[in-house]
Amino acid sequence: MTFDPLWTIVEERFQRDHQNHAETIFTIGNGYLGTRGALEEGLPGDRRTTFLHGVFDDIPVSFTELANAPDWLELYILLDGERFSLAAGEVLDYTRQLDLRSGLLTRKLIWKSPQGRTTRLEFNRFASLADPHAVVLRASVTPMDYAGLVEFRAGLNGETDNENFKHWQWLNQTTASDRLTLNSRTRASQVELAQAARLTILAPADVQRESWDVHNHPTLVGRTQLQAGQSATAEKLVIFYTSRDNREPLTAANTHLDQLPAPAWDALWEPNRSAWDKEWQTCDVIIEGDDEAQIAVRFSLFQLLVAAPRKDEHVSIGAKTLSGFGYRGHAFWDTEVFMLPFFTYTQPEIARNLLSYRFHNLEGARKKARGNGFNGAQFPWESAATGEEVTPSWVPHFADRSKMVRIWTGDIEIHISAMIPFALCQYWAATGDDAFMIDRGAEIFIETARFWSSRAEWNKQAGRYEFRDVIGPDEYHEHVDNNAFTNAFARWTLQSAIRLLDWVEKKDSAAYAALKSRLDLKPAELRQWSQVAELIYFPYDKETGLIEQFEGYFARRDIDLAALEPRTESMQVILGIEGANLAQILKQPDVVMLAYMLPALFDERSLRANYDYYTARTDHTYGSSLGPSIQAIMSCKLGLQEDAYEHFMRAARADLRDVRGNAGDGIHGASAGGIWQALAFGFGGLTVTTDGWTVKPHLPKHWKRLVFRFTWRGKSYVIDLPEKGPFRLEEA
């Protein structure tokens, strides 16, 4: 099979001190689950994990996480009785590629051992986007200078854990010579898991099949005798199944297991093959004259397709996908804001799947709010399966372990209550689906605008409300009053949720009257919302056009960040928690970011002083991997390409060249999500409003072609963008 290098991610070498970060690269999923790219045959130090979408469970006293389901990927291969490990021989030649149009993940060697023996290998690995309760993987082994015995060992392995704790209770289990199945339940969630294996073996000459009864680890093993030059392939064929998708996991794992031919590879390859290429005409991006850009973009495209639910509303994409135990598959703003656009403008359907997360879990949002003393919906800063407050209260410190830090983040980082309706609004005005708004978006704005309204504090003196004691997007900076992000989209809510109502009940009053008797509202409380919005603080400077972070923030120490270039850590490394709270530097500027979002409280003049003036203090590269893509966007309106395209690649990169040392956690779901956003938006000049949309292009000088597809009230448009002259519109 040939690999197009602008399709493909590719390591041309083993580096063993590099496999977790080589792991989350590798990651291959179907947005039913995802599993990261470890080593089939184990390396010590990895990180096997595959994720399935709602499958949380709690550690008590502690947090909840997604669960590490049992080990399917496990093939142990034992060549003339060595066992075949890269932790030991030599290996002479290696490649490993992810092919992105079509999610396949191929590794091919050649392993010497520590006997002398000379082995070719090859695997091969997907996650059926047709058929998501699959995943296959086979090995070939063909030994290149001796004869000998080769046996294959295929486990399903219960004895995984989070690295903290282990989530699995065994239920029960079967073996047979050529198949086996595992049945596990969560211990404290109570999400029974049934995964159903068989393993295939071709080879020239006879294969003696077995099966282990191992407790918790059945396992499946054939052997078969080789001479050099001969080859011999293993598939391995795993069904999944859980309570969440199937009231009898077992029986359906079995069924499906057994309606699929031994081999299994062909009958499943092509139709995922198929299911992927019509994914990619939907939001395929291509660029011209830049060939880091291009592969990092679809890097990025394939990392949020992998982990999108396409049949499940009750699920949500966690800031590191499914892909590693980073933030332990918790949900944030990073979902609405920063992926769910590329969604909303691409494939709708995945996008309402999302926002449906929120409204069935608004009665965790409602219970925070209440926990608080607060009325309507507090969305958690995180979430998992049921929309309460998930964030830890303390983690061990960055640099001490020994020590704990308190985190405030789910106590007092508030905005995300209004990031949800927002993008609601934004979903609403590219689809026009004034079902969803009506059914299930007026009750969300109803009830943050509750939320807000009972949030905001009446300054007496001052003759205002505020907001105190918050943590804005800029996480450097704790325990702020008049957060100007925070304040604006406090007005904003309160004041869309009042808009919203009045074309509620002139679209559809039977609705209208259904929804207020149902939440009680009164028209006392309209007139409040209106009260609090219209006097809400917004820290405004009209000499200077400067929209001030939050209150004393302008008289916090300033530090020259280019003086103290090049640095390889980030400003709150270097100068600690307390120190970055008291100076002026950002973790992500915002008051760029609210320009971006709300354009209409910036004229020419104040968006560019308070660009000029935030991006000089933000930790651009070490600090928040939310920021450069929005940064290059605005960049871009501002007319400056060059700085956009440092800002983008900053965001390209994040994953890829592991840019902060963290990738190894998990892909930055964000990032992934801003890189379209910074290429429709930015680069591409897409506005979108609810009469139409429009282009404006400001490519960066060397690309020669941007081209972008986006759907906008049921019709898919694609912008080609030459270097030179007007651009090309087609419908596609």
Ligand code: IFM
Second form
Amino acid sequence: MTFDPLWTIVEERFQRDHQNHAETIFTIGNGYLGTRGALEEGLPGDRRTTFLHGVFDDIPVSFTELANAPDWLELYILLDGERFSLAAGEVLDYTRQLDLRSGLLTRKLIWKSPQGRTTRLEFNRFASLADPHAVVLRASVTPMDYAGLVEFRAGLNGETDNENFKHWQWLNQTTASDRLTLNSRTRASQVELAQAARLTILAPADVQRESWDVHNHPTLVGRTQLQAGQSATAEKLVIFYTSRDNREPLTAANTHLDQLPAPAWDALWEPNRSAWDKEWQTCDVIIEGDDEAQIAVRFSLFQLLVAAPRKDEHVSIGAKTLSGFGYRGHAFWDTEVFMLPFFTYTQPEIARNLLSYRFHNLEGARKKARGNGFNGAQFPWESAATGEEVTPSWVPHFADRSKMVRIWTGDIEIHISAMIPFALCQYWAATGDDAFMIDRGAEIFIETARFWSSRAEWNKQAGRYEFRDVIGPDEYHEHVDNNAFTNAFARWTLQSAIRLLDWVEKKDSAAYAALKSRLDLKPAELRQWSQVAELIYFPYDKETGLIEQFEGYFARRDIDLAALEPRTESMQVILGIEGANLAQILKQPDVVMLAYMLPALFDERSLRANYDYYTARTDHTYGSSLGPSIQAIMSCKLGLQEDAYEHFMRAARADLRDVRGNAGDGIHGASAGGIWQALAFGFGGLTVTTDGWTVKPHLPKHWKRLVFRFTWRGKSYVIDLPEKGPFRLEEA
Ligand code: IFM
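Requested next: the structure of the form predicted together with the ligand (the form predicted alone having been shown above).
In what comes next, the whole complex appears, and the chain from above leads the way.
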């Protein structure tokens, strides 16, 4: 079997005990929907899901989640009366491959049935990137040592659930000889979904067809007689429309299906292929001298690309993309800080959509601020369809699911209200999209500045503004006062808002006047922001150059992490939630994250001092998957190439090797985005400002070449960094 190993994720052995991990890895999608790599014929314990962007429905405790759509993958195969299933019989030969270049998932196998018949099977599927409403799969069957009747049963199964919670109400269904439709609606959010499916069978002999009008599970059946060595192929084409994208989803799905020939594979394949070619031209990264890093990078970019909304500015990308039940499809700061830079610098239209999602959902953030007694907009820690806070307040304890743990992030992890403005500025610097900043960005800045200004508490005794009772990026520490990261970003937001408004006034006085009147912005308010910003407490020790992560951090128990190696569990599991809270151990970079995002706050000495202090105390492998890529970048900045590579590979392996054992819940989207940043800003040494960009490479010793692309102010660049000699720059 030929494949390009640098573009292909390969599973060479069927491993039933890894099936949920493999389902995540073999997720396909097209920015409209994502389907996990579950098997067409099903397997006990599988988590078969298709999620559509924006299709959320209510649940208890966690408020809302992406609703697992009626199953389109299902294809049962009967081989001379015996049901094909990897839960029985024997797998004689097996390979599964995901071609990252085209999004094609292929499974080839030889299966010996319990009764001893041997069959060759091949499955292919893709979600068209060119025609995002269309998904298609194909199964070819060749009896090897027998002749018999082969039967394909292709259903649309409306009885799906989200880990036992059902979201869909049946509305209607139709069946005809070669096509069927299923029309469903989410129970609470009332999103209508129409699916239209067609089964086409190519076979050497006659095909008998039937359709079964089973309630909520309409099924098309085709049967044909095969001699040993003969093959039959079934193609299942499914079209999806929802009431989010069309007023008449059922009509749209039927019309769309009518427009595609039977079989549709070829008609869909070429446009899909060329859409993928175009995608990769904007963002492919080449690493020579390190195949593991190369494939991991392409895999990460693929997973970001299949989750990226291309035509919808009312959705974001959840922490687990569209690839699993984890975090229920909710979006965190993972999107703006970790994933968004990849889009900002390679496909800014996608970044614009993602930022627009926050703009459209400002009302949810205003509601949260009001509810907490603050002004302006307080963005939710976890966000879904409306932008209201959807962090669950309680979840089962990780070690003992009979106990509940209070989750405070939705109440007091407030830095997200600075991360969105920060991402806006990054987008603006890279694109020069002034109109977006005036039309949408400025309002976000005004409302978040209002929030920060009202959330600040005046400490009369110390003569400073403080932020008490927060959680910083390092979530091992809850209810802390004056987290340096939070305080610095509160100040940054307030000062940037003032500068931005000054710029808007000069650039477009009419727009400024309209903004002022619409948002009732008064000069006194701006003066207040400026005063708060100036007096926000920022803990910096001039002697040592150290920044205390939060008040009292240095007094907490110090633990020699290196002495605990090798470990296989997080420090929170080892010490318990309270034990970790009382120690100086970090789940993920906090002051070091600040140094990455606001480098001007650090001189060389303080950068090194803080890096050394906090790196030694960070739970790199088992803490948060968000950390390693940032550590890699900061190691590069300090010229610590070996450390940088070690951190980078930790990120690169997060999903492919299931380091934390939770990849079955979905892709670690932030880690995938961080990997791109580590390549561009770490190893590539790319620095971008409003005035331009520079490159100062720091390649790992064994890398022979690194090539990456980015766009700046409408121009695309290819940076080609050979191991030795000057780097090459091309305007693409
Ligand atoms: O946003 C992150 C957070 O920083 C660490 N815990 C997991 C969240 C979702 O990935």
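Numbering follows the first chain given and starts at 1. Rigid core (definition): largest C-alpha set, two forms, superposition within 1.5 Å. Here the structure is a predicted model, which means the values were calculated and not measured.
Novice: State yes or no: after fitting on the rigid core, is the Cα displacement of residue 62 between the two forms at least 2 Å?
Specialist: The answer is yes; the displacement is at least 2 Å.
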